[in-house]
Every structure is written in structure tokens, then in C-alpha cells.
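Below, in C-alpha cells: the form predicted on its own, a single chain.
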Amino acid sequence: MADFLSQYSIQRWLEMCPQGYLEDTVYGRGADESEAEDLLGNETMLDAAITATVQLVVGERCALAASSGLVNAAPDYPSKRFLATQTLDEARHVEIFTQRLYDLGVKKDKLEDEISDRANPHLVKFAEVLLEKVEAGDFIAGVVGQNIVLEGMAFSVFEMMEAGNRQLNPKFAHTLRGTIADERRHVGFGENRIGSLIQEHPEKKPEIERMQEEMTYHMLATFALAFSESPDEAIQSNGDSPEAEWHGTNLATATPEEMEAVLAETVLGEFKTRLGRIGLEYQSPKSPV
């Protein structure tokens, strides 16, 4: 408990954050770092550029109340203090993707028309599975929820955004890998603090392998729509720069197809690895297409 008191403390928190790799940012990247102008001068390029940001925005505010509702459902007051600073991250989260947004166009009036229009119906309802676990006061499923399986996701779909915009987008780039980074560090979390509470509770494994299948589901879905639903024009470019590889992937080139496989295929075989330290049997859901 001395070392999880220390590596999840609120000061570790302030070093490593906001006197860390955030110091300077504004809304987590470069004051002087703006929008690319080939991006803000491609209709289509830009339209699927807010699509895909809502759905960020989407996700964000779906761990911010996850986190948020499970401070009082956290069983010891470490656990209270790091969810405390995870909540706080995820309000940031929300926070510059939300700036993303403004910065390419939407107009505050029209913020939640746009995320209630764009939203991907599975990402909708991926959200409701976890958050159903969190309001019943489930800390341990909570938890798995939402720093194993939902940050397990973000961690994945952040890297392979960033990697992609790096050439393209070096302000979008930037403001990922800070997310990026906190995301590490909630998946952290999740899996040392959790898998202690499953060995003492066994009986709750099956209903944990039952939301984690519910909602491996939907986030399979939801790539599966947001990925046939980009046109080719959409599909961001980085020439041949080997920057824009990912997991063996060249993302300046690859179709829709290849980078949905990929990006699930990642995924996947993270879940599969954390859930099996922390005690859990990754449950295969049906195919969603």
C-alpha cells in the first residue's frame, strides 16, 4: 500500500503533470500552434476532422463522469485521492477537445447540436454500459469499466491520431500525446489497484467478463461505422514518412479497412493482456458487422 500511497499520490500528480509535461501548454499544445490551413481549407477533410473530435469529446465526457462518480464508491481514501486527479484529467480531456472543436469551426451555440448529430450511436452506448456500473456504486466493475477497458481504448485510438498527425497536424499531435500520457497512467491504475479486489471478490468475475464483452461490442462497432463512414479523401496523409507508421501500419496510405483492423487488432490484444493480469478471461463478443 506504501508504494500505490506514493505512485497514485495527488503530489506525484502535480509533478508529473501540471508541472510536467503540461507546463506551458494551452489547451495541451503550443501557444503559437494553430490548425493546419490544408485541413481548415478541405471541406472534407475538415468535416471528418469535427465528426471524429465529437466522438472524442464523446468518450471524454463519459470517463469524466465515470471517474467522477467513483471517488465516493472508492473503498480507501488512496484510491478516492488518484480517481480525484483522474477526474480532473478527464475534465481537461473534454476541456481541448472541446477548444479542438471551436478551433475548426463549430460555433459554441451550436456545440451540442453537432455532438448530439455526429455522436456514434455504439460510442453512445458503450458510454451507457459503464456509466449503468458507476451510478449502481460497483467500484470494481467501475474500474475495469473505465480504466481498463475504456482507457485501454482511448490509449490505443489517441496513439494511432497522433502518429498520424504528426507531419500533418503538429498542434492536434501535441495535444494527444498529453492525453496520451495521462491515459497511461489511469490504465495504471486500474490494473494495480484492481486486481487485488478481484482475488478477494471472485464472485463478481462473471459480471465484470459480462460488461467487458457488452462493451468491447459496441467499441467494435463503433470503429466499424466511423471507419466505413470516412471517405477516401477524409484518410489523413503524411506522404511516406515513416513517422506515420503504427504498429507496422503506414497510416499516409493505408485504406479505411486496414486501419480499422489495425486499430482493433491493437486494442484487442491489449484488453486480453491487462484483463488477464488483474484475474479476468477476456470474453470474445460477437462480430457487430
Given for the second form:
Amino acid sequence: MADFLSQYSIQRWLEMCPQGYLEDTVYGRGADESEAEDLLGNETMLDAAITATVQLVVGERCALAASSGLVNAAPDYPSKRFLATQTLDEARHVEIFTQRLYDLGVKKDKLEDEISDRANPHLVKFAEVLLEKVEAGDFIAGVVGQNIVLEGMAFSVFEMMEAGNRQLNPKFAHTLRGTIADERRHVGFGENRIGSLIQEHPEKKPEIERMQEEMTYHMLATFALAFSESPDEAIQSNGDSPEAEWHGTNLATATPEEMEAVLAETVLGEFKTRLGRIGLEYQSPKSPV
Amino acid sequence: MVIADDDDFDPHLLEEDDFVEEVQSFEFWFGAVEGYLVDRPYGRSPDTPDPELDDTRRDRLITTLCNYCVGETAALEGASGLVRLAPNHHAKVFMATQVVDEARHLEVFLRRLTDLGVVDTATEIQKRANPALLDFKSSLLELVDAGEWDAAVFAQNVILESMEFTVFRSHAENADPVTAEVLQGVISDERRHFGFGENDLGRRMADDPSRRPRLQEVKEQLDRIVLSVFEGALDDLDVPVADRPRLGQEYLETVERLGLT
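So the form predicted on its own is up there; where is the form predicted in complex with the partner chain?
Below is the whole assembly, all chains and molecules, this chain first.
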């Protein structure tokens, strides 16, 4: 364990992240990059982009609360130090996505109103399930919920949005690439650290699997509501571009239903693989969404 | 928000709300640490000479570093708990930067202990920890667990950080070159942390003076512990008794600025 955790030191994080892929960025993008003119000039697209970005802020606020709460629950100092870096990563994500809301025209004094008006209620429930475990000081369940389920979902959503925005909104795609690099590290820690703890505490499995099932239910409900109410901004902001291909689906031409399906399939596939690696079995939500 | 990408940029020239937003952001932290952490893995330049210390000096330094680790662990656990309590998102982001700073301090001090030949750092820290510092840690974490933002920020960002700032500065003046360099990086962070504490509490007490009695009460409860921690740290550093009142002055001045004498 010690060798693997040495890869998650503060020093390594400083070299990889602030002194690595974030060097010369401002709010996660190039100093001279700005939102696409086509997006800013189209009211429908702008509205969809604001709604989509609000969900990112909500998810990252949950991740900030969870990772900071898990520092004190961590059973060893290397894990505390890693979670300290994750706390700051998540705070950065909150900041850059909040900044994007300002870039899209949201007024500072209206920020909290916009967030509470547009937050997907299922995403809020998803966050509550996780934060309940964190509040209880349950490190194993908290890390599975945060670093496998939440981060796994974020990872796929960000990848899809990055692919969809790469050509027509390079500024936002650039912002997303930095967060994807962070999420990859977080998921890696979750998988590596939790496997051994699950082996030591097999009695925790049923409770954690129940949490995963509940979080998955709310995640799928989040996707269903998001795509039924307002198609993802990626579909509206891209032309017919081969660069917008993601997991066999062209995001520029896909219908909202096709996008929801590819996203859900991708995230669930990732869950099954990652949960299997740490010795847990994926649980399908009981109620169909 | 104004982006701090200009060398001449001075956040103090901003209006109050913009100032708070600026200095509590990840971007500000990012710009601040870049200057003193680049090319210094584990807080030290690979070229800094590291002469061998005699046994007495080495043993004294190990005791001092073990206690720094206790203080930084208290600060790490305190700051991470404070993210949840922060009254607004700017304060949450600032506390998140402080979490990583404190974790870095713990890491660089542990690394220095390893450089000095300590194999089992956890056992050594437990053996050499000043009981008064452990009491301080418990008191701080009780305030965090009780959800008392003002009192916990006072204990952590005003009392603990100004104690550390004073002790680290005094130590850096006489330390071996590597320890002095590591301490300089830590001191730069501490300045930011107690600046936040003083600014945040100052504004909150100006807005609502009824907050003051509770902080006064916390100060009185912690005064005895703070004195013992100071004494222990300055003994370990072999600071002459005549110099100690001058060192304690910095802490007293900070408390006085908050009107809590």
C-alpha cells in the first residue's frame, strides 16, 4: 500500500497538476480563450449551456463537501494527504464552472438563485445519499460513493461534453480536459485504496452496494430528466463533425434519447468494471427510471 | 473577478467584495505558490547544502519537527472540517487551498524527519509530542465538530497560525540551510492563512459585535495551552528567555487588532 500511496503525494500532485497541465491556464483554460460566439448569440443554446453548467457546479460542490469531509475519516496519513489534494481539485472545479456561468452571462448576485432554480432534483438526491455516508464518517462507503460512483459519472459526462465541444467551443473543451485529468487521478485512488479495505471489511459490502444502487437510480433519473427537458448543449453547439464521435455515437447528429442511452451505457459499463476491481458487484436500481 | 496575472497586481487596491473574492480563490493561491514551490521538491532546492548535524542538534531538530507535524496535522484536520462550515463558497474555496497547504507542510516535515534518519515517523511523533500541543489539537477539533465557524477559525487561523508563524520565523533564522528553506515556504503559506482569519473574523465582528464575547471566551480557554505550547517550542529551539516576550508580541498584536485582549 505504501508504494502505491507514494504516487499520490502532495509533491507529485504539485508537479502533475499546478506545475503540469494547469500551468499557463486561467480558470482552467487559455488566457485568450473565450466562449464560442455562436453559443453566446443564440438564446436557446445559451440557456441550455447555463443549465448544463449549473449541474456541473452542483456535482462539484457535492464532491468538495465529500472529499473535505473524508480527510478526517481517513485511516492513514497518505490517504489524508491525497484527499487534501482532491479537496483542492474539487474546489478548483467549483470555481472554474462557476466562472463559466459568469462567462455565459449569469450575474454574480443571481448565481445562487440560478443554481437552485436549475439544479436537477435527482442530482441533488444523488448528492444527499453520498453526503449522508460522509457525515457519518464512513470512509469506505464515502470513498466508493465519491471516487468510484460520483467521479466515475463525472468522468464520463466530462468526456462526452469534451468530445462534443472540441471543435466549436475549444475554450470549454480545454476547461473540461483539465477536470478529466483530475478525475482520472481520483478514480485511480478510489480503486487502489478501497480494494484492500473492502477485503479487510467484507461485512461492509451489502451496505455499500445498497448505496451504489441508490446513487445509480438517481444518476439515471438525472440523465433522463436532463435529456427530456433540455438536450445537452453539446448536441446544439456542434455541426456534423467527426471529432464529435464518442463511444460510437456522433454527438453532433444524435437524438437526445441516443445521447442519454450512450451516456448511461458508458457510465454503467465503467461502474461494473471499477466495482469489480474492488470486489463489489454492480447492483441495478430496483425501480426502472 | 480580477485575474492576478500581473506582477504589479495588488489585491489591496480592490473594493472589499472584489478583494475577498480575489484572495480567496484557487487562482490567487495558484499564482501565490508558483513563485516559491517551483523547482523545490519537498520544499527544498536539490542544490541546497545539507551539512551533517551533531547528535545534540540533530536530536533537538527531530523533536522540533515532530511537534511541527502535530501542529500541521491539527491544521489539516481543522481546515478540512472547516470547508463544510464555511459560510460562503469563496470561504470554502479558500479553506480548500489551506487544506492542501497544511497537507504539504505535513509532508515536507515528514520528509525532513526521514532525511534525518527517522524510520518510523509515526512512533517518533507520538513519543516526542508536546502534551500541550495535543491539548490544543483536541480543543480545536472540538470547536470544528461543534460547527462553530468563528471560534474554530479563531483557534486555527489566528492562534495556531500566528504561533506557527512566530516559531517558524524564529527557527528559520538559526536553522540548518535545508530546514531554513523548507520553513520559508511554509511561512509564506502561514501568512496567507492568518491574513484570512484576521480579515474574515474582523469583518464578521464588525457586522455583528455580538460574536465578540464567544471569541473572548475561547481565547481565555486557550491562553494557558498557548503559553505552554510556546514555551515548549521555544525550549526545543533553545531560544534565550530574554528574547521570548518579543516573539510572543506578534501573537498578542494580532489578538489586539481583533479587539480580543
